[in-house]
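In C-alpha cells, one chain follows: the form predicted on its own.
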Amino acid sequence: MGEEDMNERYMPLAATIVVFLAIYAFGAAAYNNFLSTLVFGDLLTDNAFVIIAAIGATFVILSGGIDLSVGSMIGFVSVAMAALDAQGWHPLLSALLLVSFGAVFGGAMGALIDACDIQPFILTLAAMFLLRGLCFVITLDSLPINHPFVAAFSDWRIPLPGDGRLSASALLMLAALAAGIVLAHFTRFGANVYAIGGDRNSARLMGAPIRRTMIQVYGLGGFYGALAGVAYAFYTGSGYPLAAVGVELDAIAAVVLGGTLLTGGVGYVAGTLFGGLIQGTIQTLITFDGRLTSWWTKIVIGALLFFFITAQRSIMRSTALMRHPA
C-alpha cells in the first residue's frame, strides 16, 4: 500500500477529529464552564455504553456486515441483569454469564449469516425481535438493581483536574476501545477482518478462513453488546424492556462519524470513539443552551451523517477515477 493509499484512509478519522474539535472549541466559546474536566467527564461517562456498543459494530460494519440486533441485546441483558439480581446473583457473576451469551449469540448469527447466505440486515433484524421479545417474557416492568456493589460501581471516580471525574463506565469503555484497537490493528484476525471487508473474493483466494472470521466477528459484536449491557445496567441500577430502544441506530451513526465506510474494509476503531463523543457532545450543547429539544440532537446528526456519507463516496469515486482513469 502507497503513501497515497494510506493519506487516503486517514482522511475520514482525521475529518472526524477535526469535526468534534470544532463542535467542541464552540460549546467552549458558546458556554461557561463547557471546557471544564467536570462535563468532559460526564461525556465520556454518559456515552460509555453507546461508544461500547459502536465499538462492537465497528468490527461488524469493517467486514461489510451490519448488526441491528445491538440495543435489544442492550436491553435483554439489563433485564436479565435486573432478573438475576433478584434471584441473588451477584453483578459480576450475572454480567459474565450474559457476555458468554452475547459472544455465542454473535457467533451464532456470524455462522448463519455465512453458511446459509443470509443477508446480515434480514438475520440480525430477526434477532433484534427476538431479543426485545425476550425482554418482555422476563417482565413488563422496570427492575431495580438492588447489590451494593452497582451502586459503590456508580460511585466509584478517579478525580481529574478541577472538577472533573473519570468513572469506572469511563474507564470501562476506555479499556474496551483499547482492546478493540489491538484487535483490528495488531492480529491476523484484525488484517482478515478488512481483508474480507475490503474483497471477499480476493480475500477468500488469499487464504483468509472466510466462516471462522465471521463466526468471530459478529461474536466480537454480541460481545460489545452485551458489554454494553452491562455498562447501562450499572449506569442506570435497573433493567428496563424498552431500554436502548433505537441504540443500534446511534452505534452505527458512531462508526460512520468515526469514518467507517459502510461498505466495509476501511476505517480505525479510535474514530468510532470521536464518532460517540460527537453525538454525546450534540446532545450536551443541547442541554446547556436549554432552549432546544433533545430531538435536535437527531436533525444535526442526521445532517452530518449525510456529510460524512456523501463526503466518502466522492473521496471513493475520486480514488477510483485517479487508479483507472477513463
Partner chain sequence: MRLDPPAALQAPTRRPAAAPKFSEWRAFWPLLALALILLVDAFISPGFFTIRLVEGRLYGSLIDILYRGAPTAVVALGMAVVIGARGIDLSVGAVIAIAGAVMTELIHAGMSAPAVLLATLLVSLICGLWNGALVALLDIQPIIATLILMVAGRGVAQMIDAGTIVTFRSDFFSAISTGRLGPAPSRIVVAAAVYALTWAAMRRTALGLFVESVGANAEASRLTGIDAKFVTISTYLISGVAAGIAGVLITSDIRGSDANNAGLWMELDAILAVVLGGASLNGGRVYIFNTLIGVLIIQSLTTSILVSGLPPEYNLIVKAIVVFLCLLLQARPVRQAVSGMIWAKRT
Second form
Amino acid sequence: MGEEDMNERYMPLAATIVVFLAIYAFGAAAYNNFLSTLVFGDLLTDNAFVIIAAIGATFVILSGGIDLSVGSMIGFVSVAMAALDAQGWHPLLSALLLVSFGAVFGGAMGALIDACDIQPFILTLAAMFLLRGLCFVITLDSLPINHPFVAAFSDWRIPLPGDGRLSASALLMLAALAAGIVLAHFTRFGANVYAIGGDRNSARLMGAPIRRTMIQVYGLGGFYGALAGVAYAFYTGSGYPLAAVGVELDAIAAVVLGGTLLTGGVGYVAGTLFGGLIQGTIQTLITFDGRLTSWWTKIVIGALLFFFITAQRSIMRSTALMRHPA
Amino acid sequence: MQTAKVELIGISKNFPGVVALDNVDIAFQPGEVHALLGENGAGKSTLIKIMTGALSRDAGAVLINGKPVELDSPAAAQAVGIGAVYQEVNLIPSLSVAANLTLERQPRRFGFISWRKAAEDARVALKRLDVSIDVERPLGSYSLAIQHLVAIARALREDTQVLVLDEPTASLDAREVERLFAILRDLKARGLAIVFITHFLDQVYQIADRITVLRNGRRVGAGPTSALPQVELVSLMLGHELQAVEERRPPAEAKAEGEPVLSVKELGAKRVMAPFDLELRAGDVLGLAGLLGSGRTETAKLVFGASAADSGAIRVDGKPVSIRSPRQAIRLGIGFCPEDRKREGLMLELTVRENIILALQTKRGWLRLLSAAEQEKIASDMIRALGIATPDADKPVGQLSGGNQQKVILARWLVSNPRVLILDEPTRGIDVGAHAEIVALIRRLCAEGMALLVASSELDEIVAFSTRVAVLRDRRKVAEISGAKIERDDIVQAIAAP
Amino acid sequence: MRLDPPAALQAPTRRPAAAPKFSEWRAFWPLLALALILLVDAFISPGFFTIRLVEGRLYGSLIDILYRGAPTAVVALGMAVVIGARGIDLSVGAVIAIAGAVMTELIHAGMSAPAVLLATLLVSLICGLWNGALVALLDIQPIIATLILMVAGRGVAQMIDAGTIVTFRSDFFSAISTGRLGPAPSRIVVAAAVYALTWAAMRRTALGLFVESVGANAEASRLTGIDAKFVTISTYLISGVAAGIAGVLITSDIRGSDANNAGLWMELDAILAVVLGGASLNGGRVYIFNTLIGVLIIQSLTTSILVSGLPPEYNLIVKAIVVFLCLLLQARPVRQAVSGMIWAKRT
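Moving on from the form predicted on its own, kindly provide the form predicted together with the partner chain as a structure.
Time for the whole complex; same chain goes first.
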C-alpha cells in the first residue's frame, strides 16, 4: 500500500521531470561538455521567450481553453518595440505599453469567448491573423532596436560556477515563472482557473466568478505572450514581422510535455518550465550531435507528445480525476 | 444556531414548451426533515434549483422568516443560509478535497491563500460530519460516498439554515446510508431544516418528518409522514390523470399467443439490475411498472444491448442470440425509444425527414442510400400517420415540441418495421393531446401484432394498454400480473409491498 | 403574443432562420458575402470579370481565384466532413508536406507516375487512419489527437527528403497541376472532381447522413445502430486523402518538395472556410457547397487586395476582421435571441 502515498496529481509532473533528467543525462553521457553550467545557462537563455509564452498558455489550458495567438503576439510586440524605438521611445516604456496592450487584448478575447460562447480555438485563430497582420502593416523587414539599453540587457549576466552564466533573459523567465506559480497556486484567481478547467458547471454552482476569471485568464495569456515578445526583442535586438511563427505550438507542446492536461483542470505551472526545457534539450542534443538533423526535433517531440497524451488518458481513466470525458 | 423557516409561495417556472412548475407552495420548518418526492420531470430539481439560486423563477416568492428574499445566484442563496448538494455531486473531482471545500472562501494571508490553514478548515468542516480523510488528495480519488459527504460539508456553513440534498443516497450502500442518516439526525437536532429528495420510499419513512409530492409540476399531496401510508404515497406519485380510463383494456387480450418473439432468461448486470426473465409474444404489450430508480430504464437498456449485461440469455423466435450492442439488437428486429429524447434519441440539428429514416438507413448500411423520393415518401407518410405537427419534413427536429419530437422517434422505429419495440417513458413531458394519441398508437401497434415493452411512470397508462405488467422494485423484478387481474391497486400493492 | 424586447432588437441579423424565405437556402449569406467582395473588385478594377482565352487556356481574375484556391478547396472539403462529425483535423498541413516528400522521393526512385500518385494517396490515407484511430479508438480529443501529427508530420516529411528541397521533372504531374484540360486549368478540374466525389460520398451514400448524425449526437447515433467508430475513422480517412491530393497539386506546382513550407497554415484556412460556410465546429452538418464558397471568399479577399492596389500586408488584417464578423454573427447568444423570437411568434 506504500506506493499509494504518492498523490496522483503529482504523477504527470514527476513524469515530466524524470523525462527531462533522462534526456539530460543521456546528453551528459554522450557528450563531454554537455553537463556544464555553460550549456545549461544557454538552455535557459535560448528558450526563455518560449517558456514565458508557455507559462501564459498553461493558465489558458488549465482553464480548459486554448490560445493560438501567442506566436503572433510575440511577433507583433517585437515589431512594435522596434517601431517605437525608431520613434525614440525608451525600450522599458514601450515594453510597459505593449505588455499592457497584451493583457487588454487577451482580456477582450476572454470576454468574447465567454459572452458570445465562441470556441476559443477559432476566436484565438482570428486573433492570430489579426496580430500577424498588424506586424506586416508596421513593417515587412527586420527592424533593429538600437537603444543602448537593449545591448546592455543582452550583455548583462550573472556568472555561474564553471563557464556558465545566467542571462537577463533567463532571469526574466525565472521571475515570470515564480509569479506564475504564485498566481496559480496561492491566489483565488488560480484556484478558480483550476476549478473552471476541472468542471465549469460545478465551478459556477460553487460560486466561482466565471466571466471575470475567463477575462483574467486570457488577459494573463496575452500579458505573458507580450512579455515573451519583449524578451524576444531584447534577446535578438530586433523586430521581425515573421518572428515566432508557430511558437504557439511550441508553447502548447511545452505545456503538454509539462504534464498539464489539455482538457483543463490538472497540471502545474512549474511543469511547463520542464516541458520547455525538454524541447530545448532535444534541440541542443541534436545540434551537439552534428550528424542528426533538425527534423528529429519535431519527430521526437511528436513522439513524446503522443506518449504523454496517451499516458495522461490512462491516468485520468484510472483515477477518475475527470468526471466528464472531453 | 439561529434557525429559520423557509417558505416558497406560488412558484411557477416555464421552459420553452414545458410547464416545469405550476403555482407550487411549500414550507420548510426548522428541525424537520422534509422529503420531496415525485417521478422524473415532476419538478423537484427545478424547485430546488430555484430555491438555491441556480435558476430564476417566473412567478412566486421565497420568504425567510416571513421576509421576501431575492435568490439570483448560488452565492445569494448561500448568503441567506440555503446550502445544497445536487444529484451529480457538484464538486470538482480534479481538485483536492481541501480546495473543493474552500473554493471562493480560502483563508488568505497578505492576499495569498494559506493552504495550510485551508487544509485545517477543511478538516474541521469534515470533522463536523465525523469524516477524517487526507484533504490534500484529489476528490476524484475517493468513493462516491465520501464525495457526497464532502459536498455536504461544503454546503454546511456556520450559518446554514436549510440544507437541500438531491438524491444523496443513490450511490451509497446500506452502511453509508446509516452513517448519513445519523449525520442528518444530528443536524436536525441542531435546528436545521433538511430538504431530502429521494426515490427510496423506505428511507423516507426512516428519516422524514414531512412529505410533499410533486407531479407534472404541481403539488399533488403534502403532510406529515405519519399521515401518509406507503400505498397512498405510491398512488399519489404515480398519478390519476388519464381521463379516458373507461376505454382501457386492449381489445387484443387473447391475441398474444404462440411462440414468444423475444424471451429473456436471467438477464442482469451487477449493481444495475438483478437477473430477470421476460417473455414477449406478438401482440403483447408488457408494461414495466415501478417507481423512479426501480430499474425500468435499466431493464429496457439491458434488453436492447445499450448497456452491458453480465449474465443471462436471450432468444429470438426460440433461437439463442447474443445482443451486445444496439446494432445487433436492431438487426434482430428490436427498436428502442429512450426516455431522454434530447440526449439519447434525437439529432436535433438534423431534419424531421433525416431523423425518421435513420434507423431504416442504418439497417440498409451506408452504401444503399434511400433515394430522395423514398425518403420524402416515408417521411410524409409518417408525418401523416402519426399526425406530427411540422410545416414540412425538412424542419430541424429541434424546433418541434416535445410531443412531436417523441412521435418522430416513434416514426423512426416504425419505418424500420421492428418486431419488438421497446418504449421508455413514451409520454413523458408531452401535452395531453399527444399523450392520448401515443397511447392509442401503442394499442394499434399491439393489435397489428407487434410485441411491445413499455416502461412508464404513469400507472393509469400502464393499466390502459398493457396485456401484462412486470412490477419492478429496487432494481429487481418482483411480480408479473396478467389478464383480467391488471388493476391499478394490485400494481400499487406490489410496488409498495415491504 | 409575447415578444422579448432583446430578441426583437436582434431580429435583423444574418441568421437565415430570421427570414424564412432564405432559411431554405443556406448558401445565401456566404454567397452574398462573396458577391459583395467581387462587386467591390469590379469597381476597383475594371475588367475584373473579363475572361480571355489565350493559347487554348482561360485567363482572368476569376480564373485566378479558382486556380489559387484549388488546393485549399480540396483540403477544406475534407475538413468539412471531419467537422461535420464533430471532429477537427489540424494535421492536414503536415500531411500535405508528407505527401509532397513521398511523391518526390518516389519520382526520384524511378517509379511510374500513376504508381507514384497511388502510393502518395495511400500514405496520406495512412495518416488519416492514424488520426482516426487516436480519436475513435483511443478516445482522445480531436484537437489534441491531430496536434501530434501536426507537430511530428513536418519532421517526418523532412526526414523523407533528408532535409533538402528536392526538385523533380515530371510531365504527368505538371499536367495535373499547371497544365490544362481543354480550356480549364487542370487543377481546377481536379478540385471540381474532388468536390464531385465528396458530394457523392456525402449525398449519394448514407455516409453523409451518418457523419451528420454522429456529429449531432453520438450517443443517440449508437442507440440507432450507427457504427460511430467506423464513421469517425472514415471522416479522418477522407480528410487525409484530401490533404494528400492537395499535397500532390502543390508539390507538382513548385516541382519539388518543400517540407517546411508546403501547405503551411493550410489547416487554418481550411477550418476558416468551413466556418465561413456556416458550419458549426460543434458538428452536425456538412455543407459541401458552402465550404467551397468559404474558400472562394478567402481567396477572393486575397485577390481583391492585390487588384485594389492595397499592399498585400493588409491581407491578414482584412481576413481577421471578416472572420471576427462572421464569428460574432454566428454566436449562440445571437442565435438564441433570434430563435427565441421565432418561438414567441408561434405561440
